[in-house]
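This document opens with one chain alone, in structure tokens, the form predicted alone.
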Amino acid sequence: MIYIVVDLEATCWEDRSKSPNEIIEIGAVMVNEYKEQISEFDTFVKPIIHTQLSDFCTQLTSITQTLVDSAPLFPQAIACFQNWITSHSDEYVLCSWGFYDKKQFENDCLLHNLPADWIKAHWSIKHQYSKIKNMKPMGMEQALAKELLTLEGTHHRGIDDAKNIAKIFIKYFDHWGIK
């Protein structure tokens, strides 16, 4: 079994008026049995509907309209990412902060038309750690304070944001019963 701590980035205004939004970067740190990380993924995708990034989503995320024109299509991007993860295992459980990157996932492979079953192994290691805690869920960077972890690299960068989460997802790795 590998545990795929997975982080997205997607198409965002500032006013969150347009929808649907679209993958821009998928970011993961894959972890084996043994509490090592072992591979990292990191890929843009180029978005289809609103093809050009808000100044709000650059600011955010600190992705370029350079980066996401060169990037593969959604298709392409996610079939690397399903490669990256079987080529080291069949058995995964994807693990994001929160709910919000499984959702994306799914709207992302609906509006491709493309099968959305490889999702289903998803775990919330926001709410788990919520539940460790016996407080409510929080945001990574609040979280990796209370545990006295540095954010390291960009937040609201997709591969910088899965290596934090890791941090925590491995601090706590015999607590999470997920193996």
Ligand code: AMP
The other form holds:
Amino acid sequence: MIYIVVDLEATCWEDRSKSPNEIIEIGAVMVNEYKEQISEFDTFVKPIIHTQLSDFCTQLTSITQTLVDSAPLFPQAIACFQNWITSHSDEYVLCSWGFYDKKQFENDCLLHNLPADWIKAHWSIKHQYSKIKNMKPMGMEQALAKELLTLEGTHHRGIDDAKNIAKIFIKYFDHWGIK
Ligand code: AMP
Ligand code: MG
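Requested next: the structure of the form predicted in complex with the named molecule (the form predicted alone having been shown above).
The next block holds the full complex; its first chain is the one shown before.
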């Protein structure tokens, strides 16, 4: 079994009702059964509907128009991501901070007419963490602070968020009820 701690960034606007949001970055860290971080994956993704990133989105994520313009489209990016996972193991679970990333993967698969059955095994670390701590679900930043863990890199960059979530994942590895 391997654990894929994944964090997505997507097109966004100050007005949260604007849609659809499309994935623009897939950042992930792979953790093995021995709590070792064994690999990392990061790709930008070129959106097809709102092809121009809003200033708001670039400010939030630090992802620029140039980065997404030269990035693969979702079908190619997701094939790379799936190959990266299955080249290590066919038994995996996707772990993310909340259910947003699962839903966003499903939305983009639907948009591109791709199967979404590979997403089924998913855990929200945010909700499991809240159960362990007997607290209401909280943001990643807040959880890191609570654990006296440093938020490294740039918040709202998929790969950096994934690395930071992985710290909490590894710290509580034996408590998730995941074995
Ligand atoms: P995060 O993993 O917290 O960086 O957020 C993932 C995605 O959610 C971002 O790439 C945005 O598409 C969206 N998002 C996060 N925070 C905001 C916000 N304050 N306003 C609008 N969209 C947001
Ligand atoms: Mg993020």
